[in-house]
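Next up: a single chain in structure tokens, the form predicted alone.
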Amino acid sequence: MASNIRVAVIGSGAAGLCALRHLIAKPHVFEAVCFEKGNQVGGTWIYTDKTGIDENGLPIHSSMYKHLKTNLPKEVMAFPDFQFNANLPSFIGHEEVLRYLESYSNFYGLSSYIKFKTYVLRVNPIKDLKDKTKWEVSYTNTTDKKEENNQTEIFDAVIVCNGHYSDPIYPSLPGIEKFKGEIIHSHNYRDEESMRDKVVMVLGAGASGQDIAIEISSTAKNVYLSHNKAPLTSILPANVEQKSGIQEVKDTSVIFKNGEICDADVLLLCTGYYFTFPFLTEKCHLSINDERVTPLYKHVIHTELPSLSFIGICKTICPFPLFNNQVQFVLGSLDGTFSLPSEEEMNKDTQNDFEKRLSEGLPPRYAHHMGPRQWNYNQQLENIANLKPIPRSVQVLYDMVHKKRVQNLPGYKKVNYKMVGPEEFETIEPV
């Protein structure tokens, strides 16, 4: 068995601290640094009204808005060693699920394996003396990035936890250039009074536009839903209309594809966020087209450099049992609990993964997209390496909540649950 793996991690969110937490579990097989450029643990959860640029010079990370709730209960969130606080509620706001990951990462005592304020410059590939892949890692102090400051260190392994929502997508649209009122994208957005007495047109129907449209109803004079899905299918409030995409983007209004015309405010840009890693080198061989990254092995570890890999690419899922589930395979992979595939036969299996979902009618930007697919993928996961199922009851509670989502965005998170087993949950109203 290999032994003394030097592992570098990049970033202490949610998926970078699990995996501190499991490296740091196996002190005889594995060496971990995490890089951090913050000063706390929390990745994107860590809420700051700020937008724009930090302090440091750096765009700001998180696009935390300032009464966000989770679209997730919490029952069905947490890690599968670390519950939350049973006695919070089950939809909860991001201040909460900071203080879980804080409670993790004291918890487990993963700090002391975090550089904090470290910006990582540079990861690059490099061959030792037995023609062994290994990886440089350049760093910086994040507050003065000077370079008598920066550092490399060489590893064995980098997994790679940065997250993908600070690098927000402006769609082009035609005339957008000549609007005169706001336009903001949701990364940008931090509360409900911001659009007091406007009208909002809010560009795309993800879970942050579905979100942000409820939560802005409240203040703003209309707000008009704009996307290319079918109708959602759930109740609205009153001054919230769903229409179809745009068209074209005039100095006070927007014409839609349907040829209607409507006046707006501001443009709210709920339209997603690019994958990014600027430290990576073009020595990494990493692609990133149509929002699909390559080569990636079950969407997590490189195929041609397998030492190098990703977690928390998948979107729509369970995300930190998913995690936690990634993580153990990358370090399965790491310290020869399980064999991987030869790299002809995991770009196979990818090209396969890809195709299958552009035949069932899914466009090429869904390629990390997971919803349903993701309790197969899970399963596919903890039987490569060996893992603990995730309990049955996440399934059937989070498909559940799923469905009551589409049938009532305003009022889904009024109600609580409880779980009373590894298949079972009970189902608490409001009063």
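Note that the rigid core is defined as the largest set of C-alphas that superpose within 1.5 Å between two forms. Numbering follows the first chain given and starts at 1. For clarity, every value in this text was computed on a predicted model and none was experimentally measured. First, how it differs from the form predicted together with ligand FAD.
- Comparing the forms between the two forms, the C-alpha position of residue 24 differs by less than 2 angstroms, with the core used for superposition.
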The other form holds:
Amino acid sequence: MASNIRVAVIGSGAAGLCALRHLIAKPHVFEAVCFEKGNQVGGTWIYTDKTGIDENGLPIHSSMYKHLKTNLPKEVMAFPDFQFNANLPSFIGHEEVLRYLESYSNFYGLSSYIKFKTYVLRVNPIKDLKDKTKWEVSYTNTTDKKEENNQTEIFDAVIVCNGHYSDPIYPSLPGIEKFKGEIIHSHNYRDEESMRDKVVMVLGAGASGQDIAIEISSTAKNVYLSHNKAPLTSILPANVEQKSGIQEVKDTSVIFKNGEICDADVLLLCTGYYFTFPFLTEKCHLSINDERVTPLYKHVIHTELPSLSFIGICKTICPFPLFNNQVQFVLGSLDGTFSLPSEEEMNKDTQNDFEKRLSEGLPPRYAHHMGPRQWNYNQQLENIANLKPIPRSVQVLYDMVHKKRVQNLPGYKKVNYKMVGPEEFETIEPV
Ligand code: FAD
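Starting from the form predicted alone, produce the coordinates for the form predicted together with ligand FAD.
What follows is the entire complex, opening with the chain shown before.
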């Protein structure tokens, strides 16, 4: 068994906290340091009214909006070893999730391992005298960025937990530069009041597009939900109408792919986020092509440099339970609980997973999308690293909620769930 493995964790959102919680559970094996550019734990769940640049000259990290309610019930959101307060409703606000993450951090005593207001500038692999990969992690103080104060520490492993909902994708739609109305990305959307009496074109019907379209229907004059997917089958508020994808933007209107034209005051882009790792040097050999991050074994471990790992790349998941598995999978690979396959085998596994998705008709940018695949994926990690399985009840409730959401977007969060058997839930509605 290896000893004294020095691990750097980048970020103290849900993923970074989970990494720390498991690292410090094995003090005889790991020594952990977490770097967090903000001044508190919680990451994207730290809501702010502000958009743009923060007081330290860094881009605002959080994409939370004021009245967001979680799109998963707290019963499936929780880390399997730490439940939400049972008295809360199933669907909760961002402040409750932040409180939960703070309680998790306090319960496991994580904050003393976190260097706050510390921005990681550079992560670079080097070889030690025994030809073993080590990691230089360079960082600066966010409130006093004098170059002479920058520091570098050496680690045996790096776990990247920097979040993937901060760097907005602005689609290049023909004519968008001529649009005279307001263009806003969901990253900067905060409040339905800002849409009062406006005709709003929401672009994209992913989780954010769907949720924001419903939220602003209470204030906007009309909401058009424009997307390239199959039409949503849910009931929708009377002033929300689905449209096909956009062909061209004019100065005060848009032309859809089916030739229809609609006036709009606002283009609300719910078009997703880039994966960005600005601190990784070229020597880290990480590629991002069309939202696919390579070369990662099981979406987590760098196949060429296996002491570099990434938590939370997967999309459309139950994030906290999945992070909990990914973290333990990484730590198991580092402490020798299991041996990783050869680089070649890991690359083959990754390629097979990707090609299977393509053969099922998914576009390349869905390389990390999970949805129903997440349960089998979780099982794979559990089997390889000998982990305690995520309770079946999580999947049962996730599927139940998903079904309800598909039918009733405006209403599915108005329900509470009560566990009445190991894999059985009762709904209590309306809240
Ligand atoms: P983050 O929470 O983004 O944390 C990353 C941390 O890294 C931040 O604290 C950041 O400051 C820090 N960091 C980044 N770069 C550096 C650097 N260079 N140096 C130092 N620190 C750095 N999930 C659910 O389970 N249920 C929901 O209902 C739900 N709704 C969501 C709604 C929205 C609008 C969004 C954006 C996400 C939602 N999610 C939801 C997903 C959510 O992102 C995950 O649940 C989870 O919180 C992500 O955690 P993370 O640690 O990966 O990233």
